[in-house]
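Consider the single chain below, provided in structure tokens and representing the form predicted alone.
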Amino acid sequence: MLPVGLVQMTSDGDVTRNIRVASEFVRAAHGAGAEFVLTPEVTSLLTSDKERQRAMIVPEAADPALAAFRSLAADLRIWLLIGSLPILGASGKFLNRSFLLDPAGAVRARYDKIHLFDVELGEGRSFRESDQYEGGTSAVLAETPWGPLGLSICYDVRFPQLYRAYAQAGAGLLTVPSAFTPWTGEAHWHALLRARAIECGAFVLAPAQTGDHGGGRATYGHSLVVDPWGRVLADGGAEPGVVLVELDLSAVAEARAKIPSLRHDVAFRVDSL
């Protein structure tokens, strides 16, 4: 069994506060027995204030949140996925970067969000992540004591081919740290995460931002753990806190034996008639 803790929080424009709150939740999860703890997307900074973003977001080597979380992972001797931190890239644009830290505090994997959230939701609600961020170009499969783990972030969840590739490469754990909007979350969050779990015969771990972040920004919450059969094992609801669950990793092989769709993938063409 793998004891897992998902952190659900309401990050804002105060990086110091966000580091403190996230660290308190991580410590609480560890105190409850979690060996692998995950935080949501943009753990360290979630604000609509572009001037503040430009002032606070720095290159990875200078990022105070990453340094703090590396020390925390080493102090607690746990595996820690920081869902993402906004990092200043070499191009001058930001990167939405996930970090997998080992019990020594070393960075074992980095993943830059590939699919950027450029959408028009109607009623004046629009998002253009690409105005400030550049997308990643590589899927990242990380080795852990529990087998390969496939990394992704938020809007990536709408692109099933990414997760299928991870599953075909052996991943039985898929991470989807997120900051879903309330409108898309209510409509699609549970359905998308359950679908990715079912299609891949894998556990999906999705720690989420929740609540009112100020400046007109709000998120859906409902951090989820979904098993390889598509069952929701835990739902964080709408309040900040920690979601705890134990994963029976044998469920991956069991689900894939019952529905061996990963062995049935075929190349095909689409004919236009």
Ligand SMILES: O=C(O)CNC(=O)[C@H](CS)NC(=O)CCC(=O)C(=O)O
Given for the second form:
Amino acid sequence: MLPVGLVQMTSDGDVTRNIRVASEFVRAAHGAGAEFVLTPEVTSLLTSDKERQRAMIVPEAADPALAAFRSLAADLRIWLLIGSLPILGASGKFLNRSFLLDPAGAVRARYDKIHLFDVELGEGRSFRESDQYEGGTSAVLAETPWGPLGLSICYDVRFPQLYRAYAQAGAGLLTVPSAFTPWTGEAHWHALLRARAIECGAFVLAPAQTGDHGGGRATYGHSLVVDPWGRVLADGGAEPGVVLVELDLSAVAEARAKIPSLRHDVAFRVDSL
Ligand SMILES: O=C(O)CNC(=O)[C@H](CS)NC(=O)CCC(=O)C(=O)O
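Output the structure of the form predicted in complex with this ligand; the preceding block shows the form predicted alone.
Next comes the full complex, and the chain you just saw is listed first.
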């Protein structure tokens, strides 16, 4: 059994505060027995204030949040997935980067969000993540004591081919740290995450931002753990806090034995008539 803890929080423009709040929740999850703790997308900074982003977002080597979370993982002797930190890349654009830290505080994997959220939701709700961020180009499968883990972030969840590639490469754990909008979350969040779990026969771990972040930004919450049969094992609701759940890892082989759809994948062509 793997005891996991998902941190649900309301990050804002105050990096120091966000690091403190996330760290308190991580400590609480560890105190409750979690050996693997996960935080949401943009744990360290969630703001629409572009000047503030320009001032606060730095290269990885100088990032105070990464340094703090590496010490925390080492201090608590836990595996820690920091859902993402905004990082200043070499091109001058930002990268939306997940970090998997081991119990020695070492960075075991980095993943840069591949699919950027450029959408028009209507009623003046538009997002253009690519204005400031550069997308990643590599899927990343990380080794853990609990088997291979496939990393992704938020809007990536709408691209099932990423998760299928992870499942075909052996992943039984999939991470989807997020900051979903309240509107799309209400309509799609549970369905998308359950679909990824079911079609991959894998656990989906999705720690989420929640609530009102100020400056017109709000997120859906509902941090979710879904098992390989598609059952929602835990739902974080709307309030900040920690979601705790024990994963029975044998459920991966069990689901895939019942429905071996990963083995039934065939290459096909599309005939346009
Ligand atoms: O910009 C930041 O500060 C943090 N990043 C986010 O909030 C990102 C990009 S705007 N949000 C999403 O990808 C939401 C996806 C979503 O809601 C959907 O697919 O429906």
